[in-house]
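Heads up, the chain below is alone and in the form predicted alone; it's given as structure tokens.
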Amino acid sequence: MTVTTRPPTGSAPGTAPSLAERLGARLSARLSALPTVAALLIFVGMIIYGEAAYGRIVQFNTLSNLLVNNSHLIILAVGLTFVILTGGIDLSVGAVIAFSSVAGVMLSNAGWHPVAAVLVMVLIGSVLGLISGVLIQYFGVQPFIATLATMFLARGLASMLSTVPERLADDSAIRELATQLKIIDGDKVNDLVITPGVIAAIVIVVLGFLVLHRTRFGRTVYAIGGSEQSATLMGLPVPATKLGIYVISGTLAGIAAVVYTSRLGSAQNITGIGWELDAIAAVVIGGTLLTGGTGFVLGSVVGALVLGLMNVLITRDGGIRPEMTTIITGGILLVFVILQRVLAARRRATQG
């Protein structure tokens, strides 16, 4: 009897991968990085428009401001990007944000010392995060349910604190944080300056990316993404790493705070509603996949700049109503949701 057997179709294992599967690895690491890529060549063209438009965007003033105003949702993004790398959500991040501000300027202004006042609401930030994390993986809560909870719950303790204003000191060291330091003298007004916050951003940034790319927590986390079965399977700390990137989005978020709360020099319990969604767009936009899996730090930064600059851009044209804003947004966003479903798809077309 003549048995036939089929060639393998993958490398035998302890062997060497075949020139297609290296080829196909290249090509989806490729089309991986195609939306970020695509974010960045948006926003270059943003800039390129913006100048031949209205002028005086090329310019280190137009850069500092662009930091400065949006310094608080690029570290938000980077919190974001964690969560939505393992395919779950945070719409709390907001929320914590009014509750973080408004209790950190309450207690600033009571006599705390500002060292202690910051560290409450990093804490808080981080407390918050840690109950989303439990109640999604220790209790089997969707992401969804579990931080939009977590959400309520913070904004109405922010408004348990104070429905009114809540104004920080005029000698506050809080204050101080938002400092401007003058990094090149320009002419006139075109100085490029950045805030102690901005600098806290850019530490973030460059931290977050450490992390999700150089350390064993940062591979789980995309591992998760991929498939959290696998994960489980190949013997990875599922359940610490999904309990830490709730942590980290909740500590970043109050970050986010005491830098917002610092440049405004106040707080409400209404502040940052909507900011989650802002977060979830700038990743999105920067090339993170909502399913999970794929996505990277820096192309959440470029989607933060692409938002910030959208906003410079409508500004200075004068005749575009505020509120188109949210309605670019969610155009620019589509686009990238539909981007991101065509790549998926290719991928899977390589890799089948």
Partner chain sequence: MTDVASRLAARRGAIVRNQAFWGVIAIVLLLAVNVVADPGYLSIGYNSGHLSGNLIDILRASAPILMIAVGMCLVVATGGIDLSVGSIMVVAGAVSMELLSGMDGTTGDAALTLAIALGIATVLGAVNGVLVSVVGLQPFISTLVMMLAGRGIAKVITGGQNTTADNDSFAWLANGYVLGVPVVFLLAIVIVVLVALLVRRSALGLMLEAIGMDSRASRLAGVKRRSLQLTVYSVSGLLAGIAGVFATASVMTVDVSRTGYQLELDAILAVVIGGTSLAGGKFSIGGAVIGGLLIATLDKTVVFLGVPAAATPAFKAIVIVVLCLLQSERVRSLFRHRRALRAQSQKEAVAA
Contents of the next structure:
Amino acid sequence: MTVTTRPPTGSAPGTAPSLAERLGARLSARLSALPTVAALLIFVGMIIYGEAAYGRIVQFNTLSNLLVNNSHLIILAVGLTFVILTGGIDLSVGAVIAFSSVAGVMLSNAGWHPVAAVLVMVLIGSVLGLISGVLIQYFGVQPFIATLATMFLARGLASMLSTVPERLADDSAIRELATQLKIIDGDKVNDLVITPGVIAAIVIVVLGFLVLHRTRFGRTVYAIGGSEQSATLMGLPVPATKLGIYVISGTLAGIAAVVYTSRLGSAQNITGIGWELDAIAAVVIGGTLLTGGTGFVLGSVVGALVLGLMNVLITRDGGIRPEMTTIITGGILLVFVILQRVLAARRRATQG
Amino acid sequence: MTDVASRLAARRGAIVRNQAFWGVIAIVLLLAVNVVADPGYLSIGYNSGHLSGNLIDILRASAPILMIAVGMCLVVATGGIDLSVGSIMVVAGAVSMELLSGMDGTTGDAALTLAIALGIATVLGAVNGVLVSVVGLQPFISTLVMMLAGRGIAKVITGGQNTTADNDSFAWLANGYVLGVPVVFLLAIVIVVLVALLVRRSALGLMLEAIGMDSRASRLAGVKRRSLQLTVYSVSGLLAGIAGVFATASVMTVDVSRTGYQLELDAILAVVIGGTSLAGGKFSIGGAVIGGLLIATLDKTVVFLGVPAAATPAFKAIVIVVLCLLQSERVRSLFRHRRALRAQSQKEAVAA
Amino acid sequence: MTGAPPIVEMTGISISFPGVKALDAVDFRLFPGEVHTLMGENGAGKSTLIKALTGVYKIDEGQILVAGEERRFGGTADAQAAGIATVYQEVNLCSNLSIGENVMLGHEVRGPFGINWKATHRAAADVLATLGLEQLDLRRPLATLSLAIQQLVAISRAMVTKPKVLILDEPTSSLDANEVANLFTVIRRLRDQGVAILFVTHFLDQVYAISDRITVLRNGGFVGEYPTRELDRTTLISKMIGKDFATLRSLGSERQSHHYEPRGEPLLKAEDLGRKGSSEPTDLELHQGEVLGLAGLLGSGRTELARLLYGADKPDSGTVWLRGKKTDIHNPTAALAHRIAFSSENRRDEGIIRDLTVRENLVLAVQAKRGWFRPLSRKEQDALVRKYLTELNVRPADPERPIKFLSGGNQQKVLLGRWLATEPDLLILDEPTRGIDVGAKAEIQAAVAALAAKGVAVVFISSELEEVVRLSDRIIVMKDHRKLAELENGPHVTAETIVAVIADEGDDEEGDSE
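The form predicted alone done, now the form predicted in complex with its partner chain:
Okay, now the whole complex, with that chain kicking things off.
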């Protein structure tokens, strides 16, 4: 047990003992990143398999579409990463999208200024998130039940507004948020395009990463996931942080509603059914432990892309019946959770 | 005298603290609302050998919910959760309809079909049990996987179609009458009573609570956690299968995307309304029954009042929030505080 | 210590809970640069007083002066702002984060782009250095460290805010002798830097090793404040329990004088019993009516060996013969069926089930042994419960009270009752007297002696060597997960004998490795 003293300042890299030591620390820290790496490998594997079996996967328009069609899922997954890192859960995000988008479309069609409509859409998410947060933090309701209540509430409110598809007016400025911007002009339709929605998703991922790793708020999120009791006794602002993460999750659901609605051009009270499960699956596949404390935003992005790519491959295959999709999602989820389980057991064994 | 009074007050306190009491109050309130809307709401008719009326409809509709709520109650007592009950319902329904549609419609066929459907449901429940108890996955995620996969399996069984079948004996399970009362409700009550007797007359209840409260301590005390968990998830699967048979037999059609859809949430809600904490431990089957009846009443009331059925979730949300608030320490201490203040002011008034 | 004014002065502190007066007009003073120990039995009010000082509880009456200023704490954050830092018995850190992150949580150094990790780690390294812990690697995940090191990290964390007062609430209860010595080095260093340290422990040796002054509480009341060197042990104990403790002493001499001769076939015989990573293959023999002590420091493998005997962990080598027959004990259910019972050292997580009543806790193992489909009738349960509540003198003797409302000692007695109710031939007790008050300790020791007299074989594990020596017929000394020696107990064996065995071995080993 001779551990050499770490130099107080970042000394020149390459000094032998510190390198070996750092490598060891890196490795033990990276054990928790293994599921994320596995998800990345699977993603790459799926791309290679898709390219070999069906072709036309590794090309600009397929990859652009993957991003464009899944940007809302990525945004949701970032929000759920925060929640799940604390050991909580948010079942309401799908329903929040339904309420937010139906309300937004109706307001916009009623002549509201598009900016105001978009703002209301996002705020609806924040307020519903706040409701969940208050129930959880101040009334001691379990996250599962509290967000179930918000889910029911949002879904019911959306249904009260309308039970038929609400079409966004063709000249609505909100549609412009889905304008396809050509980055690289390929031959024929093979262009690399992004939309403002994709840009929003990327910005949110970067912000999410920075908040988690570079702010005290983010560190408190991890601390709560490690042990809420410890975090409280350490004097960390646990109540405010827990409230904050549900507001973040709700707000991001509101933003996801804007991104999705602008792309689809319509909204309905049954929009987003089951998306909370997709988002949870993305987070888990990306390596975040459902018990909290360990995980990465970037992992969740990979998780979302794995799910998105799976849908692309199933469509391309044509031989796989669409009803198999949920079975396959379930299967992938199962494999990843078992992987997490095995790693946790391994880690416990090494601590012995 | 004061002794009797204080004992009565304590008794009253115990009743008021009992959450099922509030469930009963809520049912009465809902019925009262209906009576206001239509004074003849509670009237029960009798024609051609069976009772009819709104109350009878509520009882009939509550049967599937009672089944899954009781199963859920046992699972929740061990500290678990079963998100797959709705999906297992649709699998049982799909198996039944698919088998019956290829048969002649005899009672023997119905019995065989029933046995196979319930057998498959029990096996699916047992798979949950194995994932939780042997593999050691979190119940939330294991049953989430089964929830995703189950609906896929049902779709595969029927080839994605909504299968219809004819069999009078099978339909009798849901639509028949004995002594004027719907068979389905009688069956549900008999099953609930059997389960309750099994759990409370044996030491099963104590064992399940011990596991839910502290699984390590109960293991060292010799409680067989694995086999009990396996049993409980299998029973939950079996009861979900019965619920699926009830739900499909009434219309002799399985709707692969809607049968049992999100009913797991109703079941969880019923259990929570009944005063069982999702954290596991102390459970109340009677409470879960009251919760199930409340949900059935709520569903029927919403339809009766002419609100679109899709908006029902909003009312469920209100029920959840109100019950959770009543249960929360913060609100309770507020009540206590106010009562203390009132008592004090009374005392002062007397003194003056 | 010197003429300096006290940094903390609490006068006439009273706190009431519904039905109990937890603290009644208690005075307490703490000076800069001293180690002050708070002594008292469980329920004396030590933790209540600490919680009043750390802002967890609000005081009903009295005054708290910190550095001469009156303070009213609304929460832990207020107390921390006033310069009072606390380290609790259970390490309250986040095991998912690294050492450096834990030390600096909530105090990270921030720059224009959020947390500056380089500066943050530098600050953490500085703090560790002031405690002489610069050898720790900041990036190492906390989960990979021993409990003792985690405790030191917790203290480092407490020192980040440069508090004037450091409260250590039973920090040593799970540390071995070396680790305690390390901890004391750190404590002395802090004391010499002028920090006022409030130290709570159950171990008398430690009190005399480290503290300058002692305040004794009893039943929520203030007994007195004494300089350590003016208060001898016997006086201290009698002040704590308020009566003579001769009963405790007499027990040991009686047992040591009756030397037990094992006759005939052993009840249990194990050969090469072991499990990779936790227990080296060990041989063991145990006779009816014998008390076998397992002595050794924490982490020596005594708990692990006991768990293998019970099947709480699955052995991966060795054979066990029970009553002469080869037997496979692979889980607790099997052990109970073979009339073996095991009381875990972890009373809170592996012993009691907090939300169940005393009755339910007591009958749980018997019921599990019978199977859930053969329930004990209420009458049988009541008979069992009445028998053991009386025999073990559980207070309050109310079977329908949730066990969480009982004191630690009484919880332990109920657990003992749970195992006795299964009518075991072999009873394994792992630290049955840890963290409980002196009175309950004596009662549990008496119960163990009585059991052995009735023919039950007992495996007795305790960190208190005196206790092991007092009760055992034979003692197995363990270190580094293996058996060092087996001693026949007798008048010539004392705690020092065991210490010498462990220490000699240590010397040899060091000699070998060098």
